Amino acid sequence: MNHRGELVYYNLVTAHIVAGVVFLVVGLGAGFLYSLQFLNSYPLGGVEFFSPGRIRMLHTNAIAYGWLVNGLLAGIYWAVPRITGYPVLSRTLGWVIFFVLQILVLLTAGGILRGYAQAIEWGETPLFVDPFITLGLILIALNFIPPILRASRDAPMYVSLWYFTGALVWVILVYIMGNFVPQYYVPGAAGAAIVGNFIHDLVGLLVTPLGWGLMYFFVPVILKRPIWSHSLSLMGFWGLAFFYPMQGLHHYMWSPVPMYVQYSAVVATIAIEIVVTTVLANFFLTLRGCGDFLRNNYPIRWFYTGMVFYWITCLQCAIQVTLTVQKVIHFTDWVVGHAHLVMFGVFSFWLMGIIVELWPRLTRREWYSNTLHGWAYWLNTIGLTVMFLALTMAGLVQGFLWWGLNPFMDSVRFSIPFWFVRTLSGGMIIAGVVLFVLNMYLSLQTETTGEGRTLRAQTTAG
């Protein structure tokens, strides 16, 4: 147990959350930075260090591993001792994968800047750092898994440790998978199929479980009332376990992968769609009777409108996913506002609710500013529905400029308004954040309070 005599080791939280704050900033200042681009705008342009190119992937990558495994990893240190009641495996270890993951992430950025990234979606990290990760999925899975696994022998597991220990075992697999059998045993078609499953894999194995898991945590906590259906919660779980694997060839339609893994994906994504209407479901029953709750506490708002948006886009997936809408969508600007709405409006929520619940415990002292707070929610979820509606509709456009034969230059100048909102929405969700980390750092000069404070108080909008 740590210093204050408890199951949770506060400072190891916090240290995740810092650090994925601080990437969070910067790979969003790295988008923004990116979509100058499409305006003919961009400001370091003939500087090779910084193409766009380099600096787009420096975006999805500070983004993906730094602000999201951080932040995870910050909400499942928290919840994992607390539901099991037996602390992780080492506190030691659990620095050493702090100071690994950042060293990693950092070199990951320097090897793309300098030109060293894998032609893999998602996997563009350097070839020789790939090893080093993957010894530190094996170790983070040997932190957490124990207390799983103990805790499990004293009674059913709860939901929550069936989406963590899945996402622990899961991501290793996928990243072996994504990061070393393309590269160098399955090329050409076949290996692009994988590199898709990989894509899709990370999030669906990952990101998803891990987030669905802190979330089936923290929001009976919030709400003090238990999960609606444990029984609906489990087949939550089974159905991501058993479709996910397969959707992840659903942007590779009408390729020379063979038709039968086509198919495959196209039933996968519509039936997951089917198994997060049911999720969605069990958390809105659970919320029955308390709707002041998502007027009055900022992280239940924050988890609620996530989830919001992860039900919209898995019914875009049901539809994007059918060989008729992928003959207009495909490689259009579509897919990149369903990205943006699944891994900023869904995962990157999810965190900032945590965050919100988490930092007045973790520092002791009471937030700031609820108006801060006010103005970064309604900044983020203005700002990024605005982009996903902007880059939806850009991406019909090109689609049919396209099915149509048009000149391809015709699609960029229609596309420019389009790219135009983009790159102002980008800048609101910024600012949102931007009033969010000044949140953070003002609390910390505000007064100590007792260890007993309850968070509702602390985290009441104004």
Second form
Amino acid sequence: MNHRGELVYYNLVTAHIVAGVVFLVVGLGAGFLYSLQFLNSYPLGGVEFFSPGRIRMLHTNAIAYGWLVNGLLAGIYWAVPRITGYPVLSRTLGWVIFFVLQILVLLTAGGILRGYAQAIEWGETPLFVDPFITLGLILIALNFIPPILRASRDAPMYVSLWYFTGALVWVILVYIMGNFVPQYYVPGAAGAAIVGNFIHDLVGLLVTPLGWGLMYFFVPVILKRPIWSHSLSLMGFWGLAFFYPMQGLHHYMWSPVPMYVQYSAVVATIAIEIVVTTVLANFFLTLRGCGDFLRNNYPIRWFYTGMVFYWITCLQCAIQVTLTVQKVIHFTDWVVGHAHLVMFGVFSFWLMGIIVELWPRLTRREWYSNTLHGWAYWLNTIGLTVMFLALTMAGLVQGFLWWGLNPFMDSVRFSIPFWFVRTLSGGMIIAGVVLFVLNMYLSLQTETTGEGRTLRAQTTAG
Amino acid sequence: MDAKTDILIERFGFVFIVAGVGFFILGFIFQMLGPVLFLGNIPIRSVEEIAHEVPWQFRDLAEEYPEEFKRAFGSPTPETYAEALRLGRDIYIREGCWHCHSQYVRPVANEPLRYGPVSTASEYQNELQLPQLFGTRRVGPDLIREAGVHSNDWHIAHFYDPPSVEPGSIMPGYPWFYDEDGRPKKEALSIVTFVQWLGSWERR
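Now that you have shown the form predicted alone, what about the form predicted in complex with its partner chain?
The complete assembly is shown below, putting the previous chain first.
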């Protein structure tokens, strides 16, 4: 146990989780605030620093860089040393990265509200922050690559490490490509080809591989059984690595970008759906016969729900990317629903599952309340499903109204009921997350169990 | 799969070089370098080149708001027009206009009927599209054919309080573009200039 304690830097994991959930609550709050503008009841109208346009960027950036990056880092600070058997390069470097990340997120938030946003979607981080983020990403790679490299000398690497290795390299390349090239060198349609890829690569080459890598670690560890098929794992990783960097242009279909790029992006996106199905089949077959876990194992419940949402997202992806469907749904709320399904329904769900698993071990305390877990889970799941359905339907309404040459204002008027439901469901999601965080906080107030027992041991039969 | 390959592809070096660097560069060449080279023949125009000819909307602003215009820009010359375009574009970016308004007309879904001619790549080869402002969502209408659709006065009123000229609009107002008396400041004049420029080349 002592050995384990030194292997994983518990405080670092805890710090990233705490920072992550704080930014999650802030980010969700910003999203909720922004949604009120669509109902013409924005409370801070006319205030420059809280203009809805800026709050929207705060929403996406707080979620992407504040919540997801912090949460995923917490996950890999836990997983990498445990998989490899070696600690990360340096605890001090870990703390440097932690503080630099929080400062950069705060600078980004301040910069956006102050009016220094950059016109790159998902990369609105102000120009003066970008070089430091690049540097930070290199430091992260420096901290994690040594244990992975040492483990690779001992034996072939476990699946999770393929994903982590890929992500650590990709994110540096993606960030430099997306934030600097279209800003300084390449304008117009060619710039759009790069930005389109950046938008998707940030999801596909940072969040997705780290998320999947963590699933490949936590699911077998919690279930105490191996992944179903090694061949499917190989197919999943190499399929992702090959096709993902080629599909980002699907964000600019029917645009002035050369058509060969658009056609190939369609092919790559549909290929990704096949790859994702192999990965999910692998996980669902690993989980076979574990129906009980959905009732009484909280981490697995979050993971499994996230995977179901992921499959829906990717099936949707393969359909909506086609040039035919794009005619209707491009530029509409359909896409917004899709984005929420993947960023919240998949990766945030997985991270919350990971927190459910890790929090008792990190704090050496039992969870305060299982009832709160239930409320958090169902509020989030139902809230997200309702939001997804409302936005998807709104998207179809908007798309066909535009195609039908109705006055533009019709698409706004007819969307308001859907936007109202969206705001309500957003409220449900926030309530769920707040209960989750409250549960984390109340657990700290309980008596320590001495040694970190997990919820799994407490709630799983046998 | 034989044992040797199996071991090789699961080592750090192979994953790092082939998946991490190799496939990324492959994607970059195919999906990004391609368009850059294809469109490389079209010269990239600077703002000064664009502003060579001052449009009537900019001169009209100088006539309609003489004091404010004089304070902000002086007189409507190519130099001040370039300055207004640059500032207008910066405001368009920092207020996040591009999150709710797209800037390209697609050849589908009756868009040419609604907005005007389909967009071509050459229209975007200029400094004001660095970074490009295609946009991915239309909460409000597309703006790439916006020049001349509305008058300057309409825009000045609209940026202050959109529902006042477009009932039911959910666009937020931007009162900080105006002084205490509701007269347009440099910001308001610039964003109107920028919006009146979008697609002006198609309106001649």
